[in-house]
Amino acid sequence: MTQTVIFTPKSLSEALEVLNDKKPVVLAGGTDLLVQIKGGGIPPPRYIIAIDNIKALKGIKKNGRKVRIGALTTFEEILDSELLAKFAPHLLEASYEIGSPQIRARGTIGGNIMNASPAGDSIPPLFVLEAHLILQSIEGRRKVAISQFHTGPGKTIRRRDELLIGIEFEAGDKSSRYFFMRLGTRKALAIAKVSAAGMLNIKNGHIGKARIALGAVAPTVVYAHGAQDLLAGKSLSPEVALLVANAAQNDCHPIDDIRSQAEYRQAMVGVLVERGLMRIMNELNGDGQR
């Protein structure tokens, strides 16, 4: 039996140069990874190399208006940062949606991502942030939007040379307003059964662009377009709330498989979304905003 070469570098140079030479499978936190090899859904890889300890892939920044999150930041990290919290309240609650605590501690946004899930959840609150992934080689670097990356379950655009480093995207204002909504099985541990995220920016009570990401229903997360369309230019309302709702229904097409049934995950998405954009209403009329 040919056993497993795993390399373990302290920088991303080093990093880079094994993954140019040996295009080794990349592990972050394991949480993923090391249950696949265990329960035999991918096969032991020749060559793994264990990132855990290169420090630049590591933290949350904001320059400007941009924020960075490195590929190595743990859950536990993310429900821990006052600067998320502020500008991306929804990616820390769903965070506290993933796993135990055990596994926020271990696992990281970047392995999530790469992971490729349609059901991964920290992946809808990144679409409707509009988020970009950095990925590196020795050749150089480069951006792809979030929505781009994923192909479907388990497949990405990334290249085998490429590690991907951080995350980046543009920090709202006050007139930005979230949500995230998830449905499992079980209040913890469970993959979700359908997820849903949302972003409106709204002034003088009126939406502007609206971004609302479904996931597990389709072989990707997706955009729920038609959904984002009848909010522009409204005003939130029970009933606009119910009318996007429905839209959001027809924006996914989901399947059967062994944790749901397509008709119902299909009418779940309008349940979330329809909560989530009540429960921005109610934010606003606390806030004294109409």
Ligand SMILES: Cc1cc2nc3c(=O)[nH]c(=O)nc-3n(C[C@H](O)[C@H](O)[C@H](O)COP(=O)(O)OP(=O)(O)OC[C@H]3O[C@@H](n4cnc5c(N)ncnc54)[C@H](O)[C@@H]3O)c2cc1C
Second form
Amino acid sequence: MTQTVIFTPKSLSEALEVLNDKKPVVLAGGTDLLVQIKGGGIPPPRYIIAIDNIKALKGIKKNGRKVRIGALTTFEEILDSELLAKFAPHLLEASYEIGSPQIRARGTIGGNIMNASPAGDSIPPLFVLEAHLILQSIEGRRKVAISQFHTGPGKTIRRRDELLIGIEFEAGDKSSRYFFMRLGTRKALAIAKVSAAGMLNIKNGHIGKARIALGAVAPTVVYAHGAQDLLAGKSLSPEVALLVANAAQNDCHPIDDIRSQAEYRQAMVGVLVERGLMRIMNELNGDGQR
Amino acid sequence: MKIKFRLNGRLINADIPGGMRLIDLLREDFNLTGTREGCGKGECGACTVLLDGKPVNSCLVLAAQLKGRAMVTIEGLSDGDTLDPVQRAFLEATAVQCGFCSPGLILAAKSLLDKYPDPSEEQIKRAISGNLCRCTGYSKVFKAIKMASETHRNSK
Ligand SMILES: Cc1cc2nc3c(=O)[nH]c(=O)nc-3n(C[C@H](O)[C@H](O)[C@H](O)COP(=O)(O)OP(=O)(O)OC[C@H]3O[C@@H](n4cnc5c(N)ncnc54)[C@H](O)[C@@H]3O)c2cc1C
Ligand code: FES
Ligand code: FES
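Can you return the structure of this protein in the form predicted together with this ligand rather than the form predicted alone?
Full assembly next; the chain just shown is listed first.
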């Protein structure tokens, strides 16, 4: 990499110019990219743009009902955010599980999304929030639903002149309940074998909107459509949780790989979804049925 | 490319090749060999340094990304011959065997105690979860960090 030219812009406009002119590889926290370059998965780039000095890409804000997370926000910053603890507690649960202190201090949510791994831990939580990604180039901005963004492992619809600048979602209300569950080989430094996130709107004991997303069981993170349809209009009970968990197993198409086997993954999807739903049920029973 | 940053308190101006990793800058250009390379891919923590007070893997940072930041390596922890309380606790608890992992573990512990002077057991375990040690089995490391937190509190 000694021949590599590195750009370290301070402003977004400067960065967008460089992206347009040189089509450099973007470097945020480096916890995926530098591992991939070292491992030979990616040839040493001619140009790299290090974006970690651009203030406009940092911070977590709420404006009206919209919550916005800057692309450069690290997992450690997510864990320290009171705003996200309130409006995306399941994203904190996911961040808690990621890597190690060193990885959480550097790894960004933007990098996690752009790396496009089906096992990326921030992605299922963002799916169930129906989050949108904000992409910007010198030509302007576009917003893309996160569920439309990934096309396969490591593949997205980003153009090479675009930068992910932030993630936006609509804040829930008192009726919104969330969960994130994952399974790895051990607590620290293990990539998820299977993960599941959920969001339920529950009023007077009845489920309105329901979103369930599954990680590491298909080429991209996916919604469990069958499970979602089953939940709508029901009340949570152990029987419903089991039914929905079984449906979720049919919503995914896992593969065998170095981390796990398809059959095991499919079974575990059911376990995670059931656990998540049961937790929400217990929470509701704990603080009085709404 | 030219960069300016703080290294163990000193202001440094350096001219570096673009794609150079932070760990190579430290070991090769500054001869700060307390920062070790184990895996080179973020898994062992032997290369841990503090960047703006936070533990990071120097094998996964480019030297170019140091621009305007402050960094501390294990060599910057002691004040001349006077060891930092965390270093002293590691010696007293014999939490060091071959020593390959010690600089990284000590810096990870240091940043924990800076943020949480009186950490819980769970916090201590999480703080060192990115640092592999093949010799000690961690229990003495754990004890050393507890000792350091007590000295820290008693000196207040
Ligand atoms: C030891 C170890 C453990 C890990 N554990 C986990 C884990 O438990 N769970 C998990 O999900 N991940 C894990 N990871 C993977 C990694 O840490 C995360 O995916 C992290 O979020 C990546 O963020 P980054 O800022 O470091 O990305 P980088 O490595 O800087 O970038 C990743 C990719 O995204 C692109 N990119 C980054 N930011 C932008 C942007 N704003 N606009 C356009 N493109 C961009 C880069 O070009 C690159 O292709 C682990 C990695 C390591 C080394
Ligand atoms: S050498 Fe950097 S984490 Fe192992
Ligand atoms: S003391 Fe030998 S690796 Fe930790």
